[in-house]
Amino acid sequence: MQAATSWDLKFRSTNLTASTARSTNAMSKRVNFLCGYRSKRFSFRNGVSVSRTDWQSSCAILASKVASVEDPGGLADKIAVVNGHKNSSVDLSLVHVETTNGKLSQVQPLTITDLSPAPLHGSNLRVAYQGVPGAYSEAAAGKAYPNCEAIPCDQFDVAFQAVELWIADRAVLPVENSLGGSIHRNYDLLLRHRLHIVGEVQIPVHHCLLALPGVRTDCVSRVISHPQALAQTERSLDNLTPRAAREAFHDTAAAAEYIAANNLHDTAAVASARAAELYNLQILADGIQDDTGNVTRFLMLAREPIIPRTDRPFKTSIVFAAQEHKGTSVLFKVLSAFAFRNISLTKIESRPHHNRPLRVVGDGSFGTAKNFEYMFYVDFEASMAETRAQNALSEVQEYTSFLRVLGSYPMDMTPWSMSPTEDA
């Protein structure tokens, strides 16, 4: 393996276009990026792009042999996807031409506003979420990018969506929660989408109970909510509601709503504050949640990716699958590739190999076996403007049939406390 200052990352997916293909000048110390859409080598300052294109490009796929995964909507026929995908069934009529009277009107030029940068941090940004007004995922919108507009979506498929179609401009959406683990939904979209990881949020979970207005705790007979929900105030529902039926709702907020719209007086649920407020209901406990240390981590993701800085703390995120003929010990090479390095890893979640969910080992003499087939998600405290982070993913490809890096971003670092008011 070559020096820090030279490797090569070959990048061989087949899904990317070469239409984005360019070079860029490099100064002192060049790291050499080799992309299968790009048809030329460019370089970026010790490994890092000038440039949010170039950027794009080097962290969307490393090195990819598994194909992709076919959208059963057939959406990918119909628009053109983010990221290079098919783009030949695209209608490029983009600006439609009135006539008044049988003549053409003339089309407005252009004006300065239209070239404006774009909106600072949160401002006028349009943010997918998933769920209804009130759920949590609608506060790590805001937490994340404040005075954004939030776009409720009903399912987290329709939020990555949105950002693709660009009906929004970024999504934020839970990946694990300290209590009830992982969301193994959003890590399938992950690999599913193309969409890049710019950043985390982390939402402190405040439950209350909520019913209408002059319903008293003995007259409730049923409590519905999220099913992580209802988990996560096991105890206190079994104290305060000892004989009510418990149901699963999609979404906590959802459950609140459907509490003031139907007028249901023996049912309670399982919500926020804030949507206690928003659907006009009484909290009849506050806090009900059994551990107070009830976090939810939420990704914020974008069409484009950020450039990777060094002046704080960032992380990245790849998801990669193992060469059938390395072996089992395949994952401890990967991880100790960030090890050796000292690079820290903060999660690392299997996913069932959706493409090739067996694999056949062993001989006829001795029969076979089927073994599972994982891909693996991998969460580690370095930035990919880090010669280590990039030396170590370079040793990583050598190991895997796919690897793709999700994003490299700025770590949550804000503090937070469990008071109502953080939830709202």
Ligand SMILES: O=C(O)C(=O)C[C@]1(C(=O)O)C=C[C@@H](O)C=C1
Given for the second form:
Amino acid sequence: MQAATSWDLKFRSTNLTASTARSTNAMSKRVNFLCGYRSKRFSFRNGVSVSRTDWQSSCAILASKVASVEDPGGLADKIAVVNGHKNSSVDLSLVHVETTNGKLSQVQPLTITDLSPAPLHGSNLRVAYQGVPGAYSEAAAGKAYPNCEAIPCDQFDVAFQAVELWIADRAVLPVENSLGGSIHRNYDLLLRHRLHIVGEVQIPVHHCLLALPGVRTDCVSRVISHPQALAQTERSLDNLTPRAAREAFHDTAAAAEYIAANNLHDTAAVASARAAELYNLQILADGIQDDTGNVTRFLMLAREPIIPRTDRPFKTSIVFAAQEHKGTSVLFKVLSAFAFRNISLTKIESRPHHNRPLRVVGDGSFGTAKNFEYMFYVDFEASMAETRAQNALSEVQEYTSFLRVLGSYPMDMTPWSMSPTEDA
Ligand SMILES: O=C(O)C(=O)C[C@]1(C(=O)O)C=C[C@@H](O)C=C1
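Show the other one: the form predicted together with this ligand, since we just had the form predicted on its own.
Then the entire complex follows, led off by the chain already shown.
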């Protein structure tokens, strides 16, 4: 192996799981984590910590530390193509390369940098995302916070908790896709947790069909991926693998990793080109999303809100519940509060009202009807620093029993490019 080059990459991988983010005291967790790590009393499977009772209340974390990676065959060039997009603005220094010459590297001991407190600013921001390296959410974290330390989490909920417990500074989570629609789980979690939306990023999602080297497409009997990714490639898969069963997986990159780790010759994954690189899979088909306009919108979440401004386009996200017995006219009134002030809405989503899911109506003469109650999520194009937005919300408050501003944040105005071909 050559001596370290300028392409030696210093990567860290901290993988949060549900059990590791369960405690309420961030500081004690951090300490427990460090002790747990040092004592090496827990074991690992596929680079993921296996929970132990004496470790369950501690904060985290598997850390696979510094991996020195030489640059065989132009790694720099290879990872400049992320998600199939050559000119991607995604900064790759966040990437968790755990492999050295294709093999998983050994877990390394902690160094002094592990003991430094969470930075609030700058490039060392710790950003939690759901998935494993190679997931689109990781690319979103890199676009949102170049040079950040991306922290993989096994569930959305864990990413929220990681920020609440000061293990991470930000979470970056998908909320909707232009083809697949809303990721409802994250809407519900936004309400359950007290984090603030501080930004949004949109990522063009360029899917590939991946399999072990040598596997032919007609030998694939099962395709695994994140349900959203399967939905976004439905028609392509009908053509490419018409007889293959489709199975949901936690995230796209985890599906790729699973095939590689289990040497599955009959299974393919829908995932990114970067996942193919990371897990040594071949690309059977490239650009298999059913429409080139396949974009996922991610939200950045923090413990504190940002101060809204008026010098650039801002978006504000709110959630509200209608006053009881006011019926559907409430929604009309709320929407008109924005319309009369020329505030455009970019999104409206309804979710079950978990505290009050049903409303019984009718006086009994014809029986009673059970109407469902909803929480409405609305995104509108204005900053909370604008008087028109403040006035609109004070009007909305009159019609609602519950109103929360989830965040007022800069809109992602990245110039549009749909595919790698168009980038070139
Ligand atoms: O599985 C991944 O790679 C993810 O980042 C998750 C996710 C999603 O939740 O929608 C993100 C973007 C794509 O739309 C497909 C999947």
